[in-house]
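Form predicted on its own, single chain, as structure tokens, below.
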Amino acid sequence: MNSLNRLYIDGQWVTWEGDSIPVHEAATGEVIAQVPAADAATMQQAVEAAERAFGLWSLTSLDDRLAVIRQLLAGLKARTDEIAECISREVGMPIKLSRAIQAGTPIAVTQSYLDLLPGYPFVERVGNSEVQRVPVGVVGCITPWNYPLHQAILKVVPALAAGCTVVLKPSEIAPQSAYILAEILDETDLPSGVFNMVTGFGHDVGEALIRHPAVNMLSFTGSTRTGGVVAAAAAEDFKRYALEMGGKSAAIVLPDADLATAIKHTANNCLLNSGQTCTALTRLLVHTSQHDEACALAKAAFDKMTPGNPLDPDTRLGPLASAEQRDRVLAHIRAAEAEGATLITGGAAAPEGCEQGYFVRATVFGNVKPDGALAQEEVFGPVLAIIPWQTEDEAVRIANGTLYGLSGAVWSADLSKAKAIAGQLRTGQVTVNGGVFNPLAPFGGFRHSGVGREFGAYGLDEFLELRSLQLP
């Protein structure tokens, strides 16, 4: 058992005597680690640091900065295997979509960063006047637990480009690489108290930090009702926040569409991390007269990912993160069977071979209500909802028929008809006939999957007010 009875404040590591988080194997559900479970004055010791440390930092170089972030992603990359272990351990990936996603994607983020800031407008003219982009201030970032590293890097790195100290709360459910993130930190030519990591319980630590009157910004991902106590805390006191939460994305697939292909592409996009994404293709709209046609097709594909041991080279899909939310999920199944819908394959039951741990079944229903539970609340596990549809006006009002608004997809073998449907869908980002992710572009959602943006230019803007200098 890993015990990390630190925090790191001030540029050192703090010992802590108090009480302890247990950290548990997805896969096992034994304690692998113990982390502190720190509280309101130490949150506040590290705020302290970060608004200390904020006059020099904010006016160092760009150079400078890029320097420290060089660094940084020189030690993502030499620590590669340890970081899409330990996730894998913590979360349920399988090590090697962990190697590829948990471990890469925050080596590919740090590049972007490194590869775009050279040619970021920080001082633009216009007109008589000088248009300069400053740092906020403090940033308080609190991390989830399904992507820890990769949603932790989003935030920390062009908070810290902007010229902005930060103050980051992980997840109690998968802070180990957030460990390791301070460590490559602390390796760094960061000045001390530019970067503070504290552990603990969002009642306590992370109450402090929303609440803490020298953070000028809060940066949260996360659930969609923990989102609104963030935004709440923000608007008492006029902090700058960005909000990425939930979803229940649904891909559109016309009749015209390569049936298969679409199937196969959403079947993966869903179980992808055991569907514990908050971008997961969740709901399947199909043509009721392709509707069995499309329940036939996904369980072939569902049945090829039987659950397995993370850490073996051979898994497809893993177990969830925690006991809490595999409970989660399978009531979810089962109400989606009270409700009606017809299930095609999985179910509430144990999978052979995995009666401990977290794991649930691949499981998909078809026959599902546009208006059940099944389609409106995001399960965060590897479920599908398939939903028939009759007309291409229905199938736009079912895709925009949440409260969420974070991802989609469409499929035709028209592309301008996909660009049109696509055009009509109230989300953040779509995705259409299998286009790729571009990490350049903007992330983040309508409604009540968030304020905001991440990602490339449009992350970095988050971290930035404006000021004008009128000359003379």
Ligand code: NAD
Given for the second form:
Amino acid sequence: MNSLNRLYIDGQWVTWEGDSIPVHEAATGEVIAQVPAADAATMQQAVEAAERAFGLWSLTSLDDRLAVIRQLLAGLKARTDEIAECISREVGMPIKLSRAIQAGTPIAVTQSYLDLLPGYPFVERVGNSEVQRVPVGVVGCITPWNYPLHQAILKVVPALAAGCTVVLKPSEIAPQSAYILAEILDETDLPSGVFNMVTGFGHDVGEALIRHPAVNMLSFTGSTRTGGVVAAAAAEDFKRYALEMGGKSAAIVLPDADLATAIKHTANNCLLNSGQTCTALTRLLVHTSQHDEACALAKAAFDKMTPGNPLDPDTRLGPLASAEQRDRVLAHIRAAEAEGATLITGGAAAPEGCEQGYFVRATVFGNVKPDGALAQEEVFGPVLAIIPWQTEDEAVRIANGTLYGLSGAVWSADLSKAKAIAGQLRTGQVTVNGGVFNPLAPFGGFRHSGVGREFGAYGLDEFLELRSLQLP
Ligand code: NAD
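Next block, the form predicted in complex with the ligand, ref. the form predicted on its own:
Let us now look at the entire complex, which starts with that chain.
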């Protein structure tokens, strides 16, 4: 077992002797690590360290900051296998995907900042004014468990690049990669106090972080419920905030599209990380004439995804990250059945051979009502809702008919028609005919899915204040 009885504060590993939080292996339920359940006083020390470090770090040259980010990139690359394995164990993502996504995306994102920073307009001339983009200050970063290192990197790299100092509070469910990140940064030339990492519960150290008066910005990824708490705390003290929250994304398939391709894409997207993905396409909107064919195609795609141990290289569907998450997903499945949705495949029974751990069958419901709970609430598990529509206007209305607005997809043989439908979706991103993810494009949500953007220059903007000098 990995006993991580330490916290990273002011450039030092500080030993913790108080209560600890067990970390469970998703596939077996066994305890694989213990991390500190730190207290508010310890969080206060971390914020004070970040506050002290801000003065110098905010004035370092871009070259110095780039040098540290290059060292971080080398460390992430060197520890790829370790990162992939620890996140597979905690979160349940199959190891091959974990290597490519859980370990690979942080590398790609860090590289993207190294590429764009030299050309970023930190200073611009507007008439007689010099407009400066200056660091916002001390940033509190709070992250969830589903892509734990990726979420941390998406905040920490642009924050450090902007000249901000950081306190990271990782998820208590998947905290081990935050230790790897702190270990890598500890080996770089980053001055003491610029990056700090404190583990613990949200109601404890999370609250201490969001309410600390020396914190100037809160960058949060997690549930919409907690995002509301973070936004309210920020508003009380006029802190800046950026929120990345939940989703209930819809794929609209027009009748002229290749249905098989659209469903294959939607199934892979919906089941990625066992459905524990904020942008998961969990609603498939098909013309009523294609509903039954869509159900048959989705069943075939989902039935291929037999759950298994994520460390087995042949596994394509792993478990969920925690017993609570599994039970929440099973409750959604039972409620959908009670609501009258047609169970096409999967269901609430434990998958054969996976009685231990937090496994859920890949599940498809047909004839789902657009206003029912399954079509409205984020499930965060391997569950697809197929919803029939009669007119394109109705399809758009259904797609936009939840409180969320994170992502979506449109499929049509006619690209301009697909783009016209995409233009009506109230979401931060839309995949058109299977277009691939772009780490330089802005990522974020409308409405209850988020405030602000991450990735690329848009993610960097969040950590900068504007100052204008009126020159003679
Ligand atoms: P969560 O809201 O339960 O927890 C997220 C983080 O907030 C954790 O570190 C937690 O300890 C902390 N926290 C909890 N209560 C707090 C409080 N009162 N004050 C301060 N911090 C507190 O979310 P989760 O269950 O870890 O993650 C799953 C959710 O995250 C899903 O809803 C998912 O859609 C969302 N998510 C969104 C994105 C995105 O980019 N939009 C990405 C990944 C996950």
